[in-house]
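Taking the form predicted alone, here's one chain by itself in structure tokens.
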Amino acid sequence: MSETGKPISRIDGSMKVSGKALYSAEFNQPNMAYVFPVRATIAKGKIAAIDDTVAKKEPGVLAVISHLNAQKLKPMDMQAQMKAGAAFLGENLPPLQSNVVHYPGQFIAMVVAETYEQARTAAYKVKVRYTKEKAAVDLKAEIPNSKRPKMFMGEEAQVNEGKAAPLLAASAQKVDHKYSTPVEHHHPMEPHATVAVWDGKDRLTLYDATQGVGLTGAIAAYFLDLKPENVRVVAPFVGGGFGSKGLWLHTLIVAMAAKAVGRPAKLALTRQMMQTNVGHRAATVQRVALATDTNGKLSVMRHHTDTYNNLTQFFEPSGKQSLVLYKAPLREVTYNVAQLNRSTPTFMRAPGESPGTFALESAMDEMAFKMKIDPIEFRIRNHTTKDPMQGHDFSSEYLLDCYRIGAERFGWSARSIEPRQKRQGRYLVGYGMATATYPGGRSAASVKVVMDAKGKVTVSTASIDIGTGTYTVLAQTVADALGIPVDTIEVRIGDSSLPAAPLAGGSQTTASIHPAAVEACVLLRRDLAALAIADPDSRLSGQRLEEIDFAKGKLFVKSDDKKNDSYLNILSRSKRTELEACATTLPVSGAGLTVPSALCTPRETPAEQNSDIKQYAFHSFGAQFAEVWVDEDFGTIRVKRFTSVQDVGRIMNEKTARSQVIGGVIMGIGAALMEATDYDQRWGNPVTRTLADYHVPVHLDVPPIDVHFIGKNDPHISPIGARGIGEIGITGVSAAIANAVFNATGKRLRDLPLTPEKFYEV
């Protein structure tokens, strides 16, 4: 029976609950020093002077390092960085290289000391004098000064600009509203942390909380001017990331500190630093306009986003889903991007789609209500099986099934189109739904499989498990590809010295590394078969390779399974202590970040797969359903139950997949009801500085969440048929909740989070 798909528990779970799983901050070294950064207290300007006299006299202080005495790093050079695989940065600002301040909290110096407490105490005694400049701290005030970027991640940013206005003006059936989303922060449970260890002058090991050991290593090698093979990055366990880990340059600060004092060094960011130094989701102000004919068929869609960035070309791409969902003759997607003196925005779980589906799916609900059409029926009428921009069929698409199954499981038929029709005591009860979507990506990846003479199998790749279940699902894949039990397999990941794999982001890990794992197992089985065929003592002696199959740790002849030979016997007779195979599979479909180099011989890809990316569009889809109870006296909103139905291709492990969707839904509940980072409009610094201020859902905020998967293979994304799950779960959640609030109360809330005071502002 196949191991793939079974809801087996995580094979790394016992290590985590027993404390044996080591995270980056726990790789303590002998004679280790501690680093604590000094952060800027202004939003914009220059450092005029740094006085570290008092700090240097503090007990245990080994060094105070700033732009005045820091190691010189290789300067930014985008072409050279791209060649080195180091162009994908969180912010384009090599640390401690100049006296220019770009945002509050920017790292401008560091103290290195014998203990963490000594470093922190001394850091607060470094005196900095600034020359201040007028800072841009408010998005709405800076929109008149914003720019309209031409490109985003290699695609046109401004699509059909100006073409929607005539059609909207001529339409009698339309909605046109603004929706806003606040700044959100990732706040993974594990803070960012790095331990740097030098071996001589030119070999560096980094134990780092990163979503991509290969990327972090390439960045360090480039800026520190080291040979890539001389930088090793280790991250066997990562306590959450959500897009925030692996792109930031504090790793360089730790390496610089370790070199300066001649001993290993550690930096663990505080929760306050995670508000200013490792990215966030930028605030958006979105305007969505829809128009239909008299039958409820969309004639035009327009989605405009005002947002901001700083020290990066990245901005929140909130119009992405509006280029994918629904059938409309014309769609216009545009952006204004201001530059604020605020820490650099970055990718956060479902970048673009999370805030973008709130706006689009709220507008779809508003249009459906105006037309007096059930929201599901309205979406069905406008459903498309083709990518609206490219005209390609989707590689695998079961969105209509998501609507149907979700409605049945949720009990949608009990909903009234008219609001305020259902009560439970003093609570108004409402039902809402929304569509979920996220691209299906795949990148090049390498995997090595080693079988020893005792039957133990080790599978190795430089991929990362950020809590998604990579250890477990990879073991299941290899178990099936070799016909052996899961408990005989050891999975080694999170080490840049292993075969190369892409960043664990963009929901691409499963689709990328598992085809390589299967191909490595195919090569290993062929090598075992070759040994057996050439061995006169084997029952498979003289057989043709194509006549041999495998199961239960054996090779056998397809036409006569009594002619078999076990893997262990084959290895024993050939006097092999182990046998290994390594394979690299290239991305033949989907979009993704290709690893800089492959460590294995690439497997030949069938020609028909190579053509798939030119014939199909790769996306996942889903339907989100929420029931809310609203206390009309206090304006409080409770999500009482939630149903999520997802079409994400083949399900590799039902338990870990379900956990991913549950996590996404919970994060979506946070975005809908409570998450927001507020800034002091005078100084530009965040005032929600801890998890006491930045509210995230806790147990009492989370209702029963019903998750269902369509589970049908995508035949074009890869031979294994699986797309990513990590990001789609959050998309559409906030819209489903907001739409349910309208159904309950008749009040349309268009500004996240849906906090009680906004209930009375409408």
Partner chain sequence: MQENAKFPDLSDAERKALEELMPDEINEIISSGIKRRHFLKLFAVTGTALLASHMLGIEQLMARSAELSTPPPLPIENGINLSFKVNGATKKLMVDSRMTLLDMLRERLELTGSKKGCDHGQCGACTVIVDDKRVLSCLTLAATCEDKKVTTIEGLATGNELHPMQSSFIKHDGFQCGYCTPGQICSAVALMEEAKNGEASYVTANVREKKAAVKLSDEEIRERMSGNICRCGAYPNIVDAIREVHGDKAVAQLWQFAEGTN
Second form
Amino acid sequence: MSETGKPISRIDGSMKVSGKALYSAEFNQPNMAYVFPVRATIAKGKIAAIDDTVAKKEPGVLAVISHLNAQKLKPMDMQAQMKAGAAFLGENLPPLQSNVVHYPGQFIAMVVAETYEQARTAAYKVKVRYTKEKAAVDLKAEIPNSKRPKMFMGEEAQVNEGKAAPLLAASAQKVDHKYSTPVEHHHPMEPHATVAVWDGKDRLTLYDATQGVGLTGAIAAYFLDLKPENVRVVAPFVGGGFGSKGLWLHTLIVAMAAKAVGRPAKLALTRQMMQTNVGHRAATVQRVALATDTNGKLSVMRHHTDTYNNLTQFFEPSGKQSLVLYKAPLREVTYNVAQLNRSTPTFMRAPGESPGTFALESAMDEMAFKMKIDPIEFRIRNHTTKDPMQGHDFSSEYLLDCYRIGAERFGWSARSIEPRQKRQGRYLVGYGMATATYPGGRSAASVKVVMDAKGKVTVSTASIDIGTGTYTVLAQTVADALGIPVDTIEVRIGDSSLPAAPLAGGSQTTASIHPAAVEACVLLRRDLAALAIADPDSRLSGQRLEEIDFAKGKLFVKSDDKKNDSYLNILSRSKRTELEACATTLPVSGAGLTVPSALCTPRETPAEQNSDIKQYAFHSFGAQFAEVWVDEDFGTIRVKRFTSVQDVGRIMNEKTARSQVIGGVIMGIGAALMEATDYDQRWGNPVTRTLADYHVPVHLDVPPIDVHFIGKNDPHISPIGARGIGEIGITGVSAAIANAVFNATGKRLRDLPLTPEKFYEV
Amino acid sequence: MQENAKFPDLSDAERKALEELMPDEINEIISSGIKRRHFLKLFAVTGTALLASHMLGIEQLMARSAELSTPPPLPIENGINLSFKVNGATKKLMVDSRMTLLDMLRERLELTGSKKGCDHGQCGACTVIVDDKRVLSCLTLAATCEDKKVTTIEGLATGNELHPMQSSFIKHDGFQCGYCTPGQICSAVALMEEAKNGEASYVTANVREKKAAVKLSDEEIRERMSGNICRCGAYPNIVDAIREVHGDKAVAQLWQFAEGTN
Amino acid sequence: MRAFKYTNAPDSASAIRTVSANPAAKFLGGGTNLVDLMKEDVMHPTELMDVTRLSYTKIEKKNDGVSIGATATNSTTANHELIRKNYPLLSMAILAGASAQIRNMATNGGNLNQRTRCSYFYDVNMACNKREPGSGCAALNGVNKNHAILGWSEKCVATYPSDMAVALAALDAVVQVEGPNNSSRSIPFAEFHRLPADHPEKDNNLKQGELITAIDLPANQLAEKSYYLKIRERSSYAFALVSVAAALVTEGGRISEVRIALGGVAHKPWRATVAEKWLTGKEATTANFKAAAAAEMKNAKPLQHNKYKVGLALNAITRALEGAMQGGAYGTMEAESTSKN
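Structure of the form predicted together with the partner chain, please, following the form predicted alone?
In what comes next, the whole complex appears, and the chain from above leads the way.
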């Protein structure tokens, strides 16, 4: 019976519930020093002077390091970095190399001391004098100075610019509104942390809270000018990431500190630093215009985004879903990107789609209401089975099923199109829905499988489990691919010295590493079969390779299963202590989020597996349904129940998959109702500095969440049939909630989050 | 045995694990001799996670590092000589007056199960049980713990047997990344006592009615667990896990696929 | 956190002596706010006198009322039979605050000494007269949506964060204090906390070295009809945007006594005396509650980002009084059950 898909409990569960799972900051070292950074208190300017005389005299202080005395790092060079797989630095600012301040909170110095308490106290006593310059801190004010970037991550950024206006002008039915989303922070529960241990001058080990050990190693090696193979990054457990755990400057800072004092060093960021030093989702102001013919068929869609960035080419791509959803003859997607003296924005769970679906799916709801069509019916009328831009078929697409099943499970038919029709005590009750979507991607990956003479199998790859279930589902896949029980398999991940895997981002770990794992198992079985065939003592002696099948730890002849031999016996007779196979899969789309140099050399390259982007468009889809109760007197909104139906290809483990979707929905509830980082408009500093100010959902905010998977294999993404699942859960959630609030109250709220004061403003 | 002499305080299982982990370094390690805590450090240094249910032996090795306390880093300002109990064992050490209970557990006593999530009492990841009450170890100065009884996540299991709350969290997938989990579980364990004592919450229908013990509705569990933030969003599963322990009967799982489908 | 000397107070007299002799010394209760502020470098006492082991933990009858010890924890207090039965308003208010863990740590005396959660106060790089007298108020023209609408000054627009204190204000509590040289005094709750005026650095009228030993709750007839309502940005574990402690006594449908105190709107728990006066002798109707609330809110002076608080407070006062009339049961006010499916 297949292990894949079974809702087995996490194999790392007992370690996590007993406090034995070790996270980066917990790899304490003998003689370890502690690092505490000093952060800039201005938005723009230059450091005129640093006075560390008091700090240096503090007990336990080993060093105060700033641009004045820091180790010189290799400078930025995008071409060279790309070649080294080191282009993916969180912010393009090698730390402590100059006196220029780009944003409030920038790391400008650090104290290294014997203890955490001493380092922190001394850091407070480092005095910095600045020469201030006029800073750009307000998005609205900077939009006139913004740029229209040509490219985003290798794709055209501006699509059909200017072409929508004539069609919109000629259209009878249209909606055209502004939607805005605030700065959001990832705030994984585990703060970013690094322990750096040098072995001589040339070898470095980093225990680092990262979503990608390979990329972190490559970037650290580049800037510290080390051989990539001499930097080892270890992260067996990572306490969440959501996009924030790439390589940020603290990782380099700790390595520099450890080198400077000649001792292992540790830095765990404070929650306050996580507001300024490890990325965020940039605020957006989006304008969405839709027009339809009299039958409710979309004739044109226009989605424009105003946003910003700083020290990165990345910007929030909130028009992405508007290039994928719905059948419309013309769609225009454009961006203005300003530059602010604000910490660097980055990828955050469903970058683009999370704020983008809020705008598009709110607009769809507005249009449906305007035409008095049920919002699901409106979407069905405009459904597309092809990628609207390229014209390719979707590799596998069941969105209409998502709508239908979701509507049934949720009880959508009880909803009235007119708002304010349903009350429960003091509350106005409303239903809302939205479409979810996220691309299905794949990167290159290598997986090594080793079987020892006792039959124990070890599967290793430099992947990461940030809570996603990588450990567990990889064991399930290998169990099936070798026909052995899950509990005889040991999974090794979270170590850059293992064969390469993509960073845990972009919802592609499963789609990337599992084909390689299966391929490695195929190679291993083939080697076992070859041993048996060549062994006169085997019942498989002299059989043809292609006649041999496997099950329950044995190889057997397809036509006669009495002719069989167990893995254990084959190995033991061969006198080998172990058998090893490493396979690499490289999608035609390229290495993607994987450092190519760390891929293991395959003994033979497996044929590419259907991931042909020239034939198919790879996307996941879903439908989100929310019931909200609104207390109009206070403007307080509670989500009372939620249904999420997802078409994400094959489900590898029903239990962990469901958890990921629930998690996405909850982060979406946060985005809808409470999450926002506010900045002071005068100085550009965040005034929401901690988890007391930046509200994320707590237990009481979260209702029962009903998750349903379509569960149909995607036959084209890989032989495994699974697309990623980490991000789609958040998409569409804030729109479903805002649409439900409209259905409850008749108030259309277009500015997230929907905190009480927003009610009083409308 | 020659080898045993070189590993004075390692058990057979530990020696075996060491050999499996570091076959290349084993000779060097043997020739230089090794003490238990060095071994554990080394184990930590190798880093790579080894995971599967049969790895329980290794888990125990990692857990036992909790028995060891690192020497006090010098110099200590305003040092406080402290004696208190952690998970049943008496600890005596000198701490900086600034050190929190959380940092003492994590940085001095190798009890890293209690997590630092915000360090300001805003997330609950550091929740431990002190003198039978759940508290935040990040806002508790270590110095205030003289003579107190601290229970951390490492102290909940009995030998190899997990606490029912721990098992229930695994069953209901009450975590993803696992970082808030020790705090959630300590909090939930203490909550069971609070319910038995009839304590009220803000969502208790009528605080004037004092009962001997309260049966917690889902809404009550959610309110009383709201001091423990989970960013991965395992909340509904955590509520299921707690309900199962609180109600003393199995709570249905919601996985829709039958075994073997697909 | 700067270095400090820690002492476990052997007795109150020597604790008071030590702290009154050193202007940079502080009493340490549960530490839930003080340790937080010390980590942020907002406060840097050179000496902490831990008073949690002093014997001010009793909750007992005193005269016709109840006295609650200053070092009893918030959770012990909220769950004490005398409080739940006779002062349910106080139980509810305490339970509305923070989290179970924090309530297990926080002492009653410490709760009254909480400092504002204004983020400009917490950010040592920002001007703040409360933290550094004379430096200015960055919040006055900054992001001030969580700030005061009543009783603020140009020097400070911060709000007082405690829920417990809002109930204590409504209950006319009396704070018992011991000071140097065996002195002691009683401070009526209304005179305990201060409005900012020209000295926002002073949150309350305690003098250096004065130690809260107990909070006395006078007897009242309010237990039957009282309610604590807290409006916040998420449903739990958040500070109030606006909170209301409401309690009343009716005779023949008319209000013979009413207490209303507001949290989240001013530098101290705001006793809504205008509304109280307006309501006394009137019928207990929603229309009257609303009119009284409006009368109170006439004095509100919102800042740039907190105009919503005026309307919110008005509705919250009305709703809290309605809740009190319904016996203060939570279930009558909030949706308990999840709807179908």
